[in-house]
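To begin, one chain is listed below as structure tokens, in the form predicted on its own.
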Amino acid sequence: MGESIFQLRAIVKQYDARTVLHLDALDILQGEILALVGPSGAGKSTLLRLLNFLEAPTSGQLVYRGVNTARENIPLALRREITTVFQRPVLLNANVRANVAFGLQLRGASANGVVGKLLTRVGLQNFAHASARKLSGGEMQRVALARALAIEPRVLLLDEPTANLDPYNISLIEEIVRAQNRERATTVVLVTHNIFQAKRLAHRVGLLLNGQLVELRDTAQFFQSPQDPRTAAFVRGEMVY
């Protein structure tokens, strides 16, 4: 791992009246796997969404590879770096070959060598001219991943990837996300409810409260020896609001 790839300076953002990020600093590491778990509504996805540049911060300063994003205009060259697959992927009413060679065709890339090999590293290679909508979940799911590795992402972002899979995807999502991030030093930011992904995954792990980042530590320090009272009752299994 190496220096900050993104640096967040009091965050803020809000919609109408209502705050539901509000983050003193937070620094992300270029090659890390960073956990964000936390209850339902705690601004877990909200990040993402600031970190993909979909919305902006209310106040505050969000820097990727030093452009602040909140005062500067985003290069389209950064923002490609940069992709999200969420909990519930929307795929194109087309095959699966398709579906993964679409952010290529965007750039006005050649798909041809990597849409093959990269269903091959999913595991759906007999799926090419399958019709993507008639897919099981897993196998949506390992499309849309598929598809947001073809662009060869520098940050990786995934929002709850495996939720509502089976063992068997829930293992092939999670060691294509590691080999991506052994191998190619990709930035994963990954958003959990499971403790225990976010401990197999993450080289580190924080806890988001409400809106505000409770606890930042490294995976191990951050189950075995928790500072914060919050922290220590999460990982328990007890109910934090």
Given for the second form:
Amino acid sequence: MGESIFQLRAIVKQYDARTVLHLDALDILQGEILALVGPSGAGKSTLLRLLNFLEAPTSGQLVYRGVNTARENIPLALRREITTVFQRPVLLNANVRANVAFGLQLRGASANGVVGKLLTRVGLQNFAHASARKLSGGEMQRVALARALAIEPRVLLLDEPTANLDPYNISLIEEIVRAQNRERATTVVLVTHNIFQAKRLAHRVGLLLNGQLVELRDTAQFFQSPQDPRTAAFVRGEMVY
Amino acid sequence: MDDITRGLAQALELILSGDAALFEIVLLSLQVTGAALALAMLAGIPLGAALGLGRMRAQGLVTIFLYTGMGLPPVVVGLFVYLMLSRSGPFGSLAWLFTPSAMIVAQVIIAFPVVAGLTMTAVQAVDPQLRLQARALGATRIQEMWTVLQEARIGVVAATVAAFGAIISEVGAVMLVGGNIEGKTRVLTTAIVLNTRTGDFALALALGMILLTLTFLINGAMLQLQRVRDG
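Provide the structure of the form predicted in complex with the partner chain, given the form predicted on its own shown above.
Full assembly next; the chain just shown is listed first.
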């Protein structure tokens, strides 16, 4: 793991007058898998939207690779280094191949060779010409993951990517994410309710509660010796939400 | 029943004989309707998309106008265009009355609200998450809108088909502003009216069948557009 790829300082995100995120400081390291856990409404997905520049923070400093995105317009090339796989895969009303090639098509890049390899990687090599809308939930999520990987992102944001999926699909997706991080040094920020998944995948884990980062530590420390009593309660499964 | 049989036979005969007057009427019908549809699409699809994406001020008011426009009686449109283009009207100097140009203007007014209103509905029906996903994959604003429009293509084609159907079969407005002048402004629908009035039911039926066949073929071709996407 390298230097900080994202530096967030005094980030506040409000919708109307309601504050949904208030982070004093958060650094995301180049090449790490960072898992963010916490109950619904903790601000995890909002944070991902800020990191993908889908929304702007209400105030604070969000620096990506040295560019202070609050002050400067984010160059398109920089914005295109980051992508998100959402909890509910939104696919085009087209075949699987066209869906996987979509991000490349937006960049005017050739999809030749790339799509086939990725479909094999996600176990959908026989589905290239199938209608994407007729796939099962797990298959759709794998198409969404292949589509994200096709653009070779520097940062991959995963918003509950395996929620409601069966163990086979969960294990397949986790292995792909792990391999992508290991082989391509892709930085991964994973939002999940599943603390076991965070434990299996992440190098560091952070707990978000009511829009605030309660604790962020190496995975082993986070689970074995949490410093904050709220983290300890969350890890023990005692936090009711 | 005799009239229908004779109409069918005459339709075939007219087509096979390559009747010049008939082809002139068919050609003018297609030219007028084609030009009007193209203009209505050019203005209506972007407006419908902008309304569907919620990117317009006075959205509600514009929508009410569009919905009202979708129900405009063609004969009222014809009357309005007639008054605008008549010698004493504000656009009289154009000398468009009783020309195909006047017929195109009238048909654009009929088709435009249909195209814009149904495109708006089609765009609104696209999953709002798709725009977010496209942006997350690096789409520019224009690419984002184009993606939504492509997803709405079934509805947009349906809007075009509905507008085409409304104007190719329309008679009141083109009769008023075109005048049904032989060799100049006579189209299939006005020719059908004329032949019915003069008692030539077989020819009127023949023309009706040709109109139906043309509409069927063009709609079939347009429906193919709904399927174009897969890469």
